[in-house]
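What follows is a single chain, given as structure tokens, in the form predicted on its own.
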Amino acid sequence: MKQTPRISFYEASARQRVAGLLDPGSFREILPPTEKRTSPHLGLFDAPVSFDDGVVIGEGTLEGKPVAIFAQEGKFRGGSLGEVHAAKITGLILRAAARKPQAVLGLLDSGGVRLEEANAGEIGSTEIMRAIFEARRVGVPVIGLLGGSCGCFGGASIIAGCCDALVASEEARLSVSGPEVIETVMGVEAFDSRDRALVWRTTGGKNRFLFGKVATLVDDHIPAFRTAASALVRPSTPLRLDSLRTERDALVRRIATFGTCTDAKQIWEKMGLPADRVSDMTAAELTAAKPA
């Protein structure tokens, strides 16, 4: 049987990811590059601008289901959140809350807030979070997809935490603070940002999946992301106080169980997983082996 060639989510551009996820020919972009909605701040620093400010937004269908979608372009300033960038995402999600498509898909590929637009970017990230909760309040699920080369750090990671569910590949990274930031604050002895194996087994998609932060772990293959995203398209469950208490209790238990661990391998062992094999296991193997 002829194998389907791998179409890497990690290596693709934002527009390639959108095209591969949605039904062919269904995507309608909002505020495309021809509108030239560029950052009003980058020019002050003699920094290059992008005519879409590093994010693609629009609407289309996924297996016939209407969806809104945004995709951060990690190749432009690390997918960083600036004023226009954040406003485009916020506007799209609020539009979805009003029009009620079956889901919002967020392709997160960002190092966090843009340094040249720190205040605007921070405010913008909180506006995105508020828009996500509004969409969820009216029953529109927001699904995050992680697997880009920049990872999902800083404000983008908190945005990811506000989503109904996350889909990630092994190549994904998710953390509030990036490896270099942790190293700078805590010292290289505590966390060596150049140790790629350490970085990925700490912040990578596999560990986040085993910890329950990622709902579906997939291979680095755009059609695999498409299948997983489609399976998660269902009415959003409103946030309730009892569900937040359940999550808090789970965090307390996690600290009690794993609080003395200094490496993800120790956590995996406590979970009853073959710690030395986890890094080599496929998404399907790890899904089957994950503790209930």
The other form holds:
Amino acid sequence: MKQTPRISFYEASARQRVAGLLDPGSFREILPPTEKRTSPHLGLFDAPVSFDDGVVIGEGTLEGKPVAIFAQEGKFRGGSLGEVHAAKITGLILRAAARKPQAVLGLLDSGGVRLEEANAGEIGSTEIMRAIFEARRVGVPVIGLLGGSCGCFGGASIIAGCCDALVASEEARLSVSGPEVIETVMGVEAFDSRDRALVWRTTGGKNRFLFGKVATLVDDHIPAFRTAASALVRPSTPLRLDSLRTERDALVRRIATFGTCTDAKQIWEKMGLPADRVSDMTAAELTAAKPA
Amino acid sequence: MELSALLDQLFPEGHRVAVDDALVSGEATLGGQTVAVLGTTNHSFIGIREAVALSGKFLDLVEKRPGIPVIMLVDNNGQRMALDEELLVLPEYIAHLLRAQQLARASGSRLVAVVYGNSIAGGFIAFGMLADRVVSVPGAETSVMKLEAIARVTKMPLEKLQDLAKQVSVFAPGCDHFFRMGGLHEIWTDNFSARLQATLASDDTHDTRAALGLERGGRKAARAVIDDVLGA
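With the form predicted on its own already on screen, would you show the form predicted in complex with its partner chain?
So here's everything in the complex, that chain up top.
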């Protein structure tokens, strides 16, 4: 059987990802680069600016469904959250809460808060989180797509955590502290960030999928992201005490069951998976093998 | 400032607050009404265990005392940095804690965060920054990353960063900077109890921080960008 050529999400730019996810010609960008909304702060550091401040936002359709979308550009300052960057995302999500498209798609590709704008980026991250809760409150789901070259760290990782559902590839890395940060602060014996296999099995999409935080695991192929995201579009369910109790119970159980594990392989073994083979499985193979 | 001194000054009518390891929880009387008190102390880190401990308290309040004001006492040294915490998906635990706070807000509880110790990066996001109102008292220190670390990553000389920090509030640690950016609603130096009652008297739970950042000159772009996106 002839394979469709792979269109890598990991290697694509933010604009290429948006174009590949949405229906052809449907995307309308808001505050496009011609508006030149650059960072008012980077100049202080003699650092280059970008006319979109490293994030593309707008509206379009996904398999016919109206959606809002934002896509962080990892190639500009690591997709970092600066003042304008974060405000564009907050504005987009609040706009969705008012206009009620069928979903917000969030393509997170970010090392976290932009250090040159640390305070603005941190506050801006939490404005995004409150905007997500507002969108969800009125029934608009926020679906995160992870698989970019910068991963999803720091404030961006918590934004991902606040989403209704996540689609991710194995290449996606999701954690609050990045491996380099843990190594710098705690020492190389705590986390060797140059050990790529260790980084991927700890923070990568497969581990996050097996714990259930990632709803759909896909291979690194933009059309696979598109199909998976479209299938997850459904109205956000209201926050309820019983569902949050259930969520908490599962998180408490996870600590009880896996809290002493120091390597993802130990977790996979406890889950009854062939731990040494997980890293080599395709998304479909791992999905089939995942314990119920 | 010290937790016991803070409690005495916030709640002169009385408080019944227990400290269990780093977790602070209980009740206090304020203006004749009962409020819930919840927080951390001893510069605790916020990891997966702290997140579920705190979320459990929020959920108990929603179940047993819906609508009770929650005074969140903030003192943490950030998210717990460890491979085994990240292995179990720390972002999911922090987001769960934020959802529990959101449920409390949606159930009618006012959330007021009082920063009295450290409040750093992911720890401050997890517990404090998503309250309706965030205030600081003397001794509070807010920070995303230390200047030394920013210097290392941005490859800028520390002296230049220290000079820049005198001119702008966008990156350097400190409550005054955070206030100018709109990240703290108020900085309290006295009359904590009266100020807390006044804060609770307002029922505005909207996120006003971008407007505050504009008004105070620290964050001049964010509000306009949000408005332009809304109006596009």
